[in-house]
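Just one chain is shown here, as structure tokens, and it is the form predicted on its own.
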Amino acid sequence: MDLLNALVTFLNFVFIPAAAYGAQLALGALGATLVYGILRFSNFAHGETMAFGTAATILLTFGLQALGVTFGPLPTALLALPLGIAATALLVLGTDRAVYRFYRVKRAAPVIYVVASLGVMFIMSAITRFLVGVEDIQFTDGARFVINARDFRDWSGLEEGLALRSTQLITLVVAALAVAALFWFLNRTRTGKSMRAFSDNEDLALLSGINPDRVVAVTWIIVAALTTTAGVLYGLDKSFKAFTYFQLLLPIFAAAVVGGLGNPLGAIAGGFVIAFSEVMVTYAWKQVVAYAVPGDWVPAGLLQLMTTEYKFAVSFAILIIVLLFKPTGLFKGQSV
């Protein structure tokens, strides 16, 4: 029974939260790797794009709730998500036309795009804060739990109760559907194949008659969909605070680099590697160990390598290690 209690504790505080967080990072990293692979620059405004898309979805969610429209046991934000994606797509397409297109015509060096994206980041940050402010916002409604800890304890007879929040299950399901739709699009549609060809060899793709403006526009629309979905899922699972999404930029880039920049499969794998690393390093393992070993062997300390305040240091350390020893990542993407 003690081993079962240890397993339930591990699922509650490590596996389930890390899986949900990994799915959110994977979606964000997919957007970052698409920008790098097709548009060929690291977009430092990526986190603020997530924040804007989430803020727009929150405003639409509150509007629907004010009208008495809900989604039953599911969060109303899922109803507002398509409109939030559309608003984000308009923003990033407008940004591309106003900023990045000029440098693309001039065939500017990638570092110029990076500097430009920093300016875009500050502007997007200001827009988001103007829309929803800087306070912590909770916008989750509907059923809170799929599996309730008390009901699980009554059913199983264990001391520990398994808890699965609705937002965690929704995150995993929506992320899986989004990834499946993306891979179907990239591999089965003519536009998706054009994007892959443009990423592999831009000059040859242009000679083949591929319209670069169309590829760029579709890329930004997909990035808007991925970032807004990732941001909304993260906000539903935890809460929304504009500055948090700027902080997410590091683990998202770390996930993209760990998996291999420009490789969508690598972005997904990298997201889960970063998420599980952060959670496992910052979790206090004493409770799990207390169930797994005899009572006399239980240590006095918390068995926590780092506090949660330093979880982003884990992403940074992994990023540095990968850049030093395997710059192409786990799936042999483009080197940084």
Partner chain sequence: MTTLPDATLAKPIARPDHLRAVLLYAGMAALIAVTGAAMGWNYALTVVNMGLISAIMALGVNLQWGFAGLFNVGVMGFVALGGLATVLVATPPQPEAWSAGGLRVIAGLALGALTVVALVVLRGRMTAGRGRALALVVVGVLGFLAARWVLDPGVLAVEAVNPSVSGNLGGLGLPVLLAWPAGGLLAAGAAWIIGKTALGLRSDYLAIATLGIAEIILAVMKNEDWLARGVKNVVGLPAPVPQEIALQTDPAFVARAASLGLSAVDASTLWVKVLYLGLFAVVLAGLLLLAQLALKSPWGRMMRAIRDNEVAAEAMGKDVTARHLQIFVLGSALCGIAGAMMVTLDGQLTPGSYQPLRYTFLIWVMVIVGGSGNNWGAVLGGFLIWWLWVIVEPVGNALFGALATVLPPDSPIASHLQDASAHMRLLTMGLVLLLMLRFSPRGLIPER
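Numbering follows the first chain given and starts at 1. Nothing here was measured: the structure is a model prediction, and the numbers come from that model. Between two forms, the rigid core is the largest collection of C-alphas that superpose within 1.5 Å. Compared with the form predicted together with its partner chain:
- Residue 323 shows a C-alpha shift of 2 Å or greater between the two forms [criterion: core-superposed Cα displacement of 2 Å].
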Second form
Amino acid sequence: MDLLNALVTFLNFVFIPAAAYGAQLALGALGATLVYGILRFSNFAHGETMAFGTAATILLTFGLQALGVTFGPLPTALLALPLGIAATALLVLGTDRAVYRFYRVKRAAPVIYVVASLGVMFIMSAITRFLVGVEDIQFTDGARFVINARDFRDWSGLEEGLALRSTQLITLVVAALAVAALFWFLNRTRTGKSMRAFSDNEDLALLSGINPDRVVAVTWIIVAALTTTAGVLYGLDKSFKAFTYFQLLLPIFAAAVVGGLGNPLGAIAGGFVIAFSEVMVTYAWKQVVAYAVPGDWVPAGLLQLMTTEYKFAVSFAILIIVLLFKPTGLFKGQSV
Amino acid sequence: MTDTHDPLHDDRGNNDASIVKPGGGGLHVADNSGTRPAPRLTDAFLVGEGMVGGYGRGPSILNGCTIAAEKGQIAVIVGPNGAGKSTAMKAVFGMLDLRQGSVRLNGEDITRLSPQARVAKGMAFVPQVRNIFASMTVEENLEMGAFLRRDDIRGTIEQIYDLFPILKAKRRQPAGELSGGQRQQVAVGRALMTQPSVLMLDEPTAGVSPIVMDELFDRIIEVARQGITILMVEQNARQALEIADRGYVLVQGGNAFTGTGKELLADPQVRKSFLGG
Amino acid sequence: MTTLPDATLAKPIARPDHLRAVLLYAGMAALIAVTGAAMGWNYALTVVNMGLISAIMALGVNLQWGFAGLFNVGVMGFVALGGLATVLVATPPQPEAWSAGGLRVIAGLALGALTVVALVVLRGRMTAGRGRALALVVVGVLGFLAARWVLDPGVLAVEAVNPSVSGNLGGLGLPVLLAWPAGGLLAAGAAWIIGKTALGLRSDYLAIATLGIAEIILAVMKNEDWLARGVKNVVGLPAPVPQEIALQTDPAFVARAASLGLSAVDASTLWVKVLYLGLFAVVLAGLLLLAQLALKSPWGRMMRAIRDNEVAAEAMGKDVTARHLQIFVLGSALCGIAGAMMVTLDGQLTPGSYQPLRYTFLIWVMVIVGGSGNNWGAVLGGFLIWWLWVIVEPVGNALFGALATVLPPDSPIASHLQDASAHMRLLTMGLVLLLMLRFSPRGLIPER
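Hand over the structure of the form predicted together with its partner chain; the form predicted on its own is what we had up.
Now the full complex is given, and it begins with the chain already shown.
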């Protein structure tokens, strides 16, 4: 029995990866929930927006690297990120101008926007594939580890190592900064408050003189920033593949719904709920349990509830459970 | 099955709350580009004159109705259900497509202005329902009311708090958590934040208790004394006419009776038909 | 909206919208003819056969979206289930695998199903609260663990039997044509469970639920090797028509081909495709007839009444959720039938090849372009969009190829362009959908 080693194993294989993944999902879900709250539809092109932002950032990163520019111990992609966000913002603003605005002027039923977003999804996925193809792309550079497993073992004298990859730490720090900036913006600035007002009661916002075009434009820019950041962090942490990003749509929607659609705080909580459940259900607990219980109690199996291929089933199951017992999501009340 | 079936606005799939957010987008902005003007008969501060109109190409709801109010006066629109009371007020605010008629504010023709532009001209409107930002605090509601203003709004907020002291105590609470009467105060306060010259209220006392109603009417009189013109639609006709400088009884989209509040209250026909004896 | 009794309607011989539909179908036939002339009839027949299957899928989605306004983005899952049914019905059983662990697998699955039933019953019987939540969690977890405890050794045993060629339980060894209705039934069963859960809540959350269930169905089909070999694929499925090889060795057939001036190889590939075409056309015609009858029946009118105003329909005492469940199951069953037909045509089940853009969202493009709420429109959309999807790639290749000849052959741009032509179809589909939605949102053949 060795609780310390059990704890380290847990941190290493469950807590840290799930926290990083949760932060990525949370940023993605924030974007989806903002579009839902303000433009009033579920954007099926959300995953593709994320893929495009990441693809643009990857190209810029490669460009910077070709010029010999790097970011020291940090990944070069972080330097390219602002430009990637700008490119994504231009794309979504252009999409809004070319596609969605027409329906807004016509005051079309919201579901028409959803159908339109299916078309946008096709086009964005084509653009992304034109840019970087369909293959797996690694674009992480800089220092690989903040804490190295071997160093940790030497320092602590434990059997198990604890590794903290720099991309995981960067994910958590960047996500925390982005969320703080978003909440400051929504709660403290005039424009941010006008967005909340518009989401809460569109008609009254119009009667108060809030300019809907401006609210929509600002929303798209924020969504571009959030999704690109989420996508780049996910790609740094794992790798970039266009199809994987499309598949992220499900956990992102699940996170947004679980947290309460249209509610930013809920989106963050939802992201972590989904990520932790996914990792915990698909992790083989044998090693942790082997440390935590006396030797002859250790079961023979892997103690894995489901194989990792079923991670979508986890998002889905949580979604259904939450909907069955709390249809409005975990957080209601305040909404954007 | 009609041929005018409109795919951009039908109801297909719109109940799926996970893909579309319900509510919102109900505001009708009038298209008054082709409205024929009505003959100019009155010169009051706020006039909606000879208004004929309905929604889009639908049937006319207003049939030549005229509403007017002088500066600092309270004008009240009453009448039976379906008489077009709220519609008349919406027409004055640019939310009904007018085929004929004109709307003037302080002598200026504003018939073709959008509701938002009318807000900028000094008109404020309190809808009957969904008239607050429920998820935002009381103070944020007031701030949003003053969204068009670029000057310092703190003085105005203090004035609102003087008018409705309870709001000051609840300034940090989400408006949606307040009682019905308090929400109406927030709604009126939000509208007053633009420092309007005209305040229009659509059934402000609907669903509140009689005590709250009296209190609300007192406040409305106070607002009028500051020189703000009040135009109000009321279901509680008797109480409303008691505080009205000018009363309009509408029937089927037209003026049936017009006079001061006292005159209408004393008119036996009005009493018999609309005030229950 | 008032509906006149049919008797009072004049019966026009050629109403303008009928003429329009006839012309559009004629245009579609012309497109196929041009394709056949330019790229060979074998190619054209391949396109038509998949077009027929796509039309059935579009018909299914149109039932759900066009008639009832249900937003199903899990089409891929139902199509894949249909494919699975083909394997389960038509492949020969594997007695060795069954004796190794078949019963254990079945028992494990039964235990899992029993757990779900127990959960549903508990949820219905107990009053809401902490007690119920606790009971549900305990029963759920225990049931799951018990099922896994029974299932896992069985799965291992089955998958260990001859893994390079089977490693699964096999099917029933029945005629492959039976797989088509079976595919419909399997998809319908899955749709019933999903609908019961998602539609039962409120009519909400169907979209995300279907998106998720499609991914899960695919995950199961990819990973449960004992079922249909997972990503190891099942190949060599029995065909309902003679094999090309058999025809080529049949002297009578070879002679007849020669009399038409065709080589035995060409004639056999064409003839097999024509036979498939006949089968598929019969199925499509039957389903289209049923869908048209349904649309015109009181049931169809009620469906559209519900779609146009759910609140009013509910107020008139219509059981909206039950009706939605019916149509959701029916539409999904069509997708399942089409999925089974597709796998039969291919002769193989390859779970790795199912992608939502191709099997869910492309079907949506078909329905929107064809005309939501019009069966003829959906069928036309199925053909047209499938044709476009197929034709864009060679056209793009030719186009980019011509561009690339101008560039030096080893330039990176030239090779990039070659890769890029593969993505042209995504771009085209997006543009077609958006342009249609913008300029003709009622579709090519609008709902009447």
